[in-house]
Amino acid sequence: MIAQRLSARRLHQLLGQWRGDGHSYHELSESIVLLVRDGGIPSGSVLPAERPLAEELRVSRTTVAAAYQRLRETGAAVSRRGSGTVIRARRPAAESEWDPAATGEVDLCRAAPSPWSGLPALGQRALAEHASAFQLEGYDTIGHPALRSAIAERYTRRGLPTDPTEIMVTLGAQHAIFLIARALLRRGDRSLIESPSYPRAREALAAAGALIGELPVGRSGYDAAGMLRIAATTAPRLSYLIPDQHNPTGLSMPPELRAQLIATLTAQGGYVIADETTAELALGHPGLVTPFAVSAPHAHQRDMILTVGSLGKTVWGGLRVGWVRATPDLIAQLESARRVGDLGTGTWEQVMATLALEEYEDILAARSSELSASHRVLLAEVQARFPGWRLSQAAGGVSVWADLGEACSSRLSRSAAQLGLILPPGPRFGSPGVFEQYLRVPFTLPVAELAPAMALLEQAWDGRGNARPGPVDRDSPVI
């Protein structure tokens, strides 16, 4: 495998606003390894020469070697000769990590509910009813025909009538995503997403060679004449919408806004993701969310929509089942593309799927009657220990969109950092150095573990610009 190499400018664009009133070296340090943390810079990744970093960032070659003197130190990185300073690979995981408490920190960077309650019940049931799946040959590249059929079913209840054709079983949404870019993208395609985003989209779209333009989606709402003029001079090849219970801003697009969106972006033979995975996470009372497709005026225009779903974010992070839906042809497009890359997926995983999309209204009610709560704390929280915050009017889905007033977001996750709250600063979710004035804040714990979580917030908030060094240990991929 072939080490990434990062430039100096890059580097500079990824740390954002990252100097405070500390120790230089400190500072820097702690922010390439909150980068590491949230995947912005991935394991085995060549940092810059210390000559040129120094240049692009204004501060000694004394300040740098410090900063990489010390990764080394705590581990993050290692020198290799003839490389330089490398990030290091991930630790295996000690015995202790399957413990959730083990590590002591609150990881706000995967922001996923818990667990669902019901899974070891059902984990039962599969294996009381269906026992024999265990006698099959174990994984496939298209999916089990029962699990077909059941997402195929739900589709149609949202009104979105669905054969079982249409659709192939993924490892996850982001496995999805990623499939889709490679399938469908050459190097030098033009490119739309949403700004801010899920980051992991961003990546797929570049891993594929695309070049990323952005529509605008603010912490107020969408602005719909700017995204429509952007998908018109633009004509991408692919684009990417989160157009229910947004990540991270828990926004739905406006209704009007749909169908001239989806003309536009397809207008010139343009394909869409719409990205399902917190789309049924509502707040208040579920009900079934019409998808994304259902807008497009004409039948055509739907076919070049590729909807995502996946159980990730409403049943469990560990259950590594999504799905896309799309035309026949590009369901075997697909199909043909992934056998480069895996054998499929795994049939246990999809006798758990199936048998969960069965309970899935009780599910869905469960996570909202959480999630809902949740909220209600989380606002009430942020009024009271952070007035001069504004935030996004989340509809549902798992974090809202918080405006801090002032361009210190990276300063503030490595405080947080410090004090054992592991969270994303706000240029995760677009361009390098954009959203600095922007924080994604999950509801996603339990009641009873926001405050405690917020009060952390505070602190950090208080100490934002005079960060400290502190522990480091593992990754964080934000999600």
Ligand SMILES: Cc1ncc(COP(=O)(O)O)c(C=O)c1O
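Residue numbers count along the first chain shown, from 1. Keep in mind that what you see is a predicted model, and the values were worked out from it rather than measured. Rigid core here is just the name for the largest C-alpha set that superposes within 1.5 Å across the two forms. First, how it differs from the form predicted together with the named molecule.
Core-superposed comparison between the two forms: the Cα of S60 travels 2 Å or more. Core-superposed comparison between the two forms: the CA of A453 stays below a 2 Å shift. Once both forms are overlaid on the rigid core, the distance between the two CA positions of L47 between the two forms is 2 angstroms or more.
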Given for the second form:
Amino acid sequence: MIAQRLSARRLHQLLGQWRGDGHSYHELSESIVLLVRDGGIPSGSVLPAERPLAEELRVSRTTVAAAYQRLRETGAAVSRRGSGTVIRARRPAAESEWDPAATGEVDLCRAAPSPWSGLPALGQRALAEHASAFQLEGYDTIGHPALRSAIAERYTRRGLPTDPTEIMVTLGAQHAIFLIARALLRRGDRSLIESPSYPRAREALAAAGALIGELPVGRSGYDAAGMLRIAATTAPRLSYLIPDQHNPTGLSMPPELRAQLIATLTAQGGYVIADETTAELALGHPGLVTPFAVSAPHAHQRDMILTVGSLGKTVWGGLRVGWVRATPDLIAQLESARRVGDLGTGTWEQVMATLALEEYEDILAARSSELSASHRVLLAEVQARFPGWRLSQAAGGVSVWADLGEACSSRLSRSAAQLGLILPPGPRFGSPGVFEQYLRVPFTLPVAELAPAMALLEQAWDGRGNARPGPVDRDSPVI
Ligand SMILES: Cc1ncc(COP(=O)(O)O)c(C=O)c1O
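Could the form predicted together with the named molecule be shown next, to go alongside the form predicted alone?
To see the whole picture, the full complex is given below, headed by that same chain.
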């Protein structure tokens, strides 16, 4: 990889509002580390020379030299003769470091439940019953017939009759969203996404060159009139919705809005992605969730809906299995678009996924009771520690959306990061600059870890006034 040399000016921009006075070398090195972790500075980047950076930031050269020294001592950078100080992304050095607890941080950028505890037994069963899968050729861009049938059968049971030819298995839901965006959008096409929403979907639409408009979802509910007005005036080519257990609010779209929204979004030939990655994570007693496409008033409108699902949040993020449900014509289009970038979903993952679907009701029931317990604790913690916050009334999903009562989300996030609690600020869930008054608070941590995390958040809240704007305001690997 060709090393990218960062100019002093560029690094200053990335660091945000960096004033000359009162910054320690420690703060500078920590801010650079956060930028590396968030993806703002790629591994291999060469940092600016000390003198121009000191001049740009209006700090002494000794401060910059000490910050660089600290980066080298902690392994975040290395010195290369002739190049200077080069950023090195830190990878787990030993196997034990694959354990996230080893970092000492609580990372809530990933609002994902713990891996389902039945996975080792499922793996053993897969080996005992399906070792013949090792004789298959692999290279499967559409999905194994048994898995496609199991997925189709589940849709049918949920009220949306589905044939296996309407299913394509993917490498998770994100892969499916990206493929759909790439296959259906052309540069400059209009698209719509709820606001707030899952940030990686917005990135997939943007990567396909779409112009992105927003459908407002408030903390306390859907702005149905606003959504329908925007849908009617935008005439989008592709819209992305999370109709059930929405990420980040945990809300579900009211039934009466669904049919009208589908009719409006598809009126001029627009497609709709219904992302159901979190749809079956219910609080309380899980029942069968009716798929969004069932609300389509007419069959031709239903055909414009591409339903995306995944085992990432229900079973395990490490089982990279998701899918798309769409007409066979659209599936064929997606499959040919796919071959440019990957040659199929792993055979073994598909065996595991097929077996997991056999036990899906039990898995969902276990998830529901874990998430309900964590949600209860979270509500009590927030009420006790942050009485001024107002939370969305989540019916399920992985998080609540908190109105903080003041526009301080980025400062809070930065203050939390300094305590080892990594939480993306509200603006990560919308377009830049909005949602400074909001924070996504996941309830995916086990009950025993939630209270300590909330204690850290309280400490961060108390210290938010001293946290300077910085890197976490921009980008973090949020899922
Ligand atoms: C709404 C939503 N869609 C898609 C994804 C990505 O899922 P997968 O891990 O299956 O790619 C996530 C993960 O956070 C999500 O919350």
